[in-house]
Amino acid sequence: MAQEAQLWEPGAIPDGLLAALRSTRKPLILTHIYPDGDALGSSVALHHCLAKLGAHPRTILTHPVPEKLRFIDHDGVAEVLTGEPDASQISAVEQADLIIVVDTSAFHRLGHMKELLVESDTPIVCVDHHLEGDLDCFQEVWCEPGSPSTGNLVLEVIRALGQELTLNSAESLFVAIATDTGWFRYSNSGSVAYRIAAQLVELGVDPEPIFQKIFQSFSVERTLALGDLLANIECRSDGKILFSVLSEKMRQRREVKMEDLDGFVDSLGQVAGTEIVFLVVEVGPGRYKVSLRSRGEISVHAIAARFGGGGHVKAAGCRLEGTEEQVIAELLAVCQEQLVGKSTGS
């Protein structure tokens, strides 16, 4: 997986996601549940490159981004829905002449705004770099699984469409890029993420007070939360797997947001020998929000998939139903499924 992040370059944009972007006037991005630093980095460039090119952009998350993020949208040109969509953002759905969906191609990630696409018939265009999703749904899709990163792919297209990047939007792509790629640490990183974030900071961006923000900027609250976290973890097979999970309980009891819970599930992979890491978050009575990473040759994708969700080899999440020790449950007999199928070759 390593060589293969080494040799990707991106494919061709295809011409007809070029010419809905030159031609449309008022354009609406979209992006998946609990947007990260990809999907917001990536939409807020793609927001201001429109707006150059003369249309008249509005950008929607379906829930807030974490603290530490929220300073790349500079100009502050995302919404943020409070729950279903209001009047406002359903008239956005019904005013614009295109729908552009990025870091994610799977429709049941688009929360409240799913439904509203659904119903519409305004033509939906796609971004994105993930292994799964609803490709026949949108009229054009430009999906590169090998990309380390979205902002990888809209960089290539702000670039396709004749514009030079300011600032303000090279900032928010590297956020794109180096959050995907764990601050270039992931095997998916590849040259090519080490090459474009070079060009990023030739044009002005600086790497260390963009670190301090993401990685050095938590607040008590969220790191007495991850002692918490790390207090009750639990490992199996050798361990080789190793989970922990976050009751809303324990959530409350620190007052922290589920967007402040970005970047928890890394901190467990950390131990030395552990293959598979999970971390099972309650977002509601019966209801787990799963995280998953790989620390080796096994595709969490395929054990996300096994539940409906998806990702990357490396990186994955999914959603469970039950009580908690039924899920932790299905996902321990999953994934000690794909460690005996690593250990016989299958």
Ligand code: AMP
Second form
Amino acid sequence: MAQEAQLWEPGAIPDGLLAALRSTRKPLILTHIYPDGDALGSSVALHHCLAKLGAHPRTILTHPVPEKLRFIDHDGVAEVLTGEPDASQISAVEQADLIIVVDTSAFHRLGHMKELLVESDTPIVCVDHHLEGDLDCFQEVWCEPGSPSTGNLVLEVIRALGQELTLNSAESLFVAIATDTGWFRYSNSGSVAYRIAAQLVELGVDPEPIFQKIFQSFSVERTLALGDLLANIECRSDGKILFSVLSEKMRQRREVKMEDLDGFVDSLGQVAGTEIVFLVVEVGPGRYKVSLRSRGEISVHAIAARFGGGGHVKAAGCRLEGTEEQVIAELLAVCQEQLVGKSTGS
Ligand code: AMP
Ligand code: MN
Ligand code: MN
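Taking the form predicted alone as the starting point, write out the structure of the form predicted together with the ligand.
Below: every chain and molecule of the assembly, starting with the one above.
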């Protein structure tokens, strides 16, 4: 089973998807809220590919990109909403002849762009690797949950469209794959991520400065906020569950932006013997964003799905409302249920 996952290979790209990408003149590229390296890298690489094919693409993000990742949008093509879509962004949807959603297939993860899409008659296509989504809402969809990232799927699409990869796009896609696999450490890497990484390095991508930009360029404030979070970790179920909370007050005290919390949850997973780790971040009064990670057989996707969230087996997320105590109690109850289910084999 593990070997099978490690040797995952992509299936065929739907012909209809390639035809739609070849014929579009005014594509609009969208991705999930709080875009990460995969969301941004996939979007901008596809943007440049379609521009080279003669189209006039627009890429719109619903939230700012973490500072450390901005360099992968080399030419600054991604536009960022500052709230509700403005007239220019509404017209981007109205004028588009094709909407392309990458790195999510769940409409609710399109944030403020979702309503515009629901009202639009424009064909919508999707390239993604998540376990759940509104697959029926797309004219064409290529979703490969076994894939390490959306970035490597976008690379296949670019190749199938007969386009040469520029060095900038190679770097954007390298970051897409590297960030979704935790710099090639997680089991979702499979042989594909290593193989493609080698190809991108041969094209001229230089991993070391990229690693420095993404993992060794944090502000002191962010590092102190991480320290606060690590000082507050709590363990349950003989250390199999480990969690921490970052309140709005803690975040504001350190003056850290929401988008710069990317990667915090991974630091919780450093402790030996954990099976489930989660981080609860207060995003507004009584509103919380939860990131869950598993290193073993427990599916955190199953836990997140119980709260309307999703993601992958070993990395998932959801949103909860209530008091901090209620939210933690609800999460712990479901985590403990999963641990018991595992030990009884049910
Ligand atoms: P994060 O913990 O935010 O890094 O997200 C981990 C994985 O779960 C990513 O693949 C996300 O796309 C997915 N994810 C996070 N939050 C949600 C949510 N509320 N609904 C569905 N998927 C989510
Ligand atoms: Mn993503
Ligand atoms: Mn992804």
